[in-house]
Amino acid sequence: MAITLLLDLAESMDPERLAVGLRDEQITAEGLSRLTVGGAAVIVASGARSVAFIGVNGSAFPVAMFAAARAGVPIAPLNYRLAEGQLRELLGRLDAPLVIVDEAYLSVLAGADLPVLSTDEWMRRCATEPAADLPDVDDGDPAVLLFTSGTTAAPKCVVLRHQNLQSYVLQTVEPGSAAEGDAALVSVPTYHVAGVGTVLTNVFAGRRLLYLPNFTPRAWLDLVREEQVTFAMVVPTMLARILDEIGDDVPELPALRTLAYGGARMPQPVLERALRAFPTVDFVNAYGLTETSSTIAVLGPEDHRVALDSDDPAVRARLGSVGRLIPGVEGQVRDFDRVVPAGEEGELWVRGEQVSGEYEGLGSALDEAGWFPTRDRARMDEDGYLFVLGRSDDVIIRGGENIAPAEVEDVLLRHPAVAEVAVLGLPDEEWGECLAAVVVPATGAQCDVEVLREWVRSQLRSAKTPDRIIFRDELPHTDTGKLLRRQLPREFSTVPTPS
């Protein structure tokens, strides 16, 4: 069974319910299904063996994803912000692609010997193309190809098969569970795994899916209010900017019931501020990876409320967790081959039907028992709450002691003069590695190196006090809010160590 089963079930339950787009677009579940049937005929007629999508968020993407599935070919949403050469290199790695592209990026494909449709032409063709004979699709066939960010090496191409994506949705979403009029605003880009997952989960739940093509905090607030959005998903940097936009005001967003966040680590001070700013909204932290077909752990609304109100430090600390593993996913924290007890740190390994762990041209990263190494450092408490401490490669080893950057970053972020911070390890002859911190000062704040070092020392051991601190106006991030930590070490080449 293909992922189109999710759309077919949604259509059968309520064909007239709005499925995609602004209210005046009127794309119902039945209309969406009809467009994907026409789109599948377009793909089959083109002879393409894959579909590449290059464009911002919009109704054309869910149509393309389900149409490709009906046509029995995988879809690869590509990062439209990449340079022309990078995009062409990724296109060259796809098998005979039909390229669907926004008008703004058509110039990237000038001279390319590929079939190309603008997103506007694509939607017109989907609405007018007669139905065609379509191939049978097996649930083991590839459905989505996602390229990793490739910030330190050539991007890997993750293969998500129909069975992986279906397992994720069927284990986590009740079909038709959304209330009449529910609407989900998605701000993550199409080429992120969350951009794929939200299409499937919201369509299956019967929740109208709408997009914000280019995020600004004011545009987000306006769209949530005007479209009566009930569910929204953001990355942490977006949430921080929304909070800065509203300041001390209470936003008038009466329909908003749930705010989900993920894609990068959420600074706890930002989360606590958001919980106070939106007291009637349920917060959900969703943690997952591209290789796991999106979410594998959730910190739910009640978890947030209990942790925020608790005087127990262990319970309060759960605001910094990603919650507990979802049904159908198993997890272990390992130190090499040893599964560590609750509370100890190690590498997170997961397995389940939704876990792909497969890369085009490289094969599977799963071990013989089906476990996938996430390369995330983590620990799990006695009650199963999972704390993700950062990538294994980011752990700082100072004098033989493992130090998670997140621990030091959270302390610095609690200082009122600090808006954003990144902590990393640098080579050191005496300690092996020393701690360095890049700090973005809060607006109008005066930051002093020794004041910040003393602030950390007062709350953590001296071994976790940054040896070096440098101030910057901003930190580098990916489009989805992940810190590009590895771009920072060269910043310190001439920065002296504080005495």
The other form holds:
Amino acid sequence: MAITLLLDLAESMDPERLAVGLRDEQITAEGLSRLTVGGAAVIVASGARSVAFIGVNGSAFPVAMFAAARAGVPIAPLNYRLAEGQLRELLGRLDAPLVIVDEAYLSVLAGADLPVLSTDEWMRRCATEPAADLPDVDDGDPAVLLFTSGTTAAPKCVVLRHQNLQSYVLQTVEPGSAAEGDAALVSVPTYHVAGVGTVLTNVFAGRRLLYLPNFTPRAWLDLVREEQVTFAMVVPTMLARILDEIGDDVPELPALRTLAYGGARMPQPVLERALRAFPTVDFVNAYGLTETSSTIAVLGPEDHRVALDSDDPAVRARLGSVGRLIPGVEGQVRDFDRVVPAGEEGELWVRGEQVSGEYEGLGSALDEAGWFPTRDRARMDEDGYLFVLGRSDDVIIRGGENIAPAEVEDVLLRHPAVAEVAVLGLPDEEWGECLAAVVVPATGAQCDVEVLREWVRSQLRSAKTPDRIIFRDELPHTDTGKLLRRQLPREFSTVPTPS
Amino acid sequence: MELKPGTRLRSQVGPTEVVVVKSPGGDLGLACGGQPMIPAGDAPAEGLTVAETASDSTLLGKRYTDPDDRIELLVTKPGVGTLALDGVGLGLKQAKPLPASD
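Let me have the form predicted together with its partner chain next, following on from the form predicted on its own.
Every component of the complex follows; first up is the chain already shown.
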């Protein structure tokens, strides 16, 4: 049973409802279910004990995910953009995998002694393979294995069990709640936890899953219009690129009702631009981690509108919040062992059935009472709105004072000459760490170090003013929009320290 | 029977099946149509019928909860037979949908 329950229920509620792909493809809930039964038979016949998926996002992925679940083996979507050596290393960490791979990446498998199917061949086999006897699947079995992006260390393999994923969906989504004709456009890759969550939540809600494999802002806008997309999820860098693409010429997207964003911190100026460009669209901020089976906090449409229209700084600040914890998830902000009161900063700990906190080979990161340390710095206001200030590892300690890079970054981003910025700590003999900023200037803008320092000093104070600022044409990001902070210090190694 | 989130149960007097969404844990007496519910994979006892006082129909894809909101069930197969916890009938839960987020 397990997560296949979600598909089975959607199928029994409305078998004829379109479930995945373009409208012309006409793949219904019943059709999707049939493909996954065929796919499960393919997996069982191969003798594989796991499935590796190496490919761009597309209809083959939801088929593979549910087929693996029916076959009782976990699926591991891998980052196809990794170097061949890294991909082979990750494949080596999986238990006897059947590899489903796009033609374009087949060369990675050269010489590997593993059963391999191209994505096209996989879909053909799913459509033709007769149903087979399938094992009983326990809710406690692993369903999805996700390798973390490794922005701070080597990738860890997060284990999401059926009970984690199923709990997330059952707590947050009403089965069959989507309207006839609703469609969700997925731009995140399969190896991102949102790429996994989106399969389950949308299938369960009865909302057609539509994929954009290689994101460009133009292709996104075209697909939203042509396929009458009602819901789309983007990472912040995608939203910024969409806004840059449309400029002052905001297109008509009459079907689009909801735009969800998450996966990395959203710069507030980008969000405010987006809210003004699409005044009729509902915005949703989703916060979650791979280890928590996707979303654990949501800032809803009404929260966005109230905050944008408010003159009260505390209410307006909620635009920078990730919202409130969802049902089934508890949260605490802790300073070491002490739970801190509302308004104070600390590390966010969360607990709930959807929280896995488990790593293959490393065991569980949960404490005895089931709490998971997110390693995110956060504070919660009186009304339960959660503010995430960045990774604990990124906190800069300057002269004994903790400084979250986000606070300084937000101020710099409000300067018209700044398009993008990252703030980090560098070793410093006097202060332990000093503040450094890498700034990407806005197009055509004149950027001056002293002007920017004065800008920060006037709004924060001297201790939070960057000691060093350098300019670059772009910042290093993962392809899911996460800033690669550990690459930044080397940018300073070639720049002489100011006297 | 120990009820955990994710536990699947069936009625002994009709086709009704449910999945537990929320549970306080521990031993709870859950019934459908006046007869105890059993694990979804088990066979019902023979000769049981729906009690006249417990003959409401359940609705596919709907959530049911007790007045104290201790337990929540989602109906995965509908049928005749009132759902009840320790003798108290469960009511249809008003959905408070969250906005879609992924």
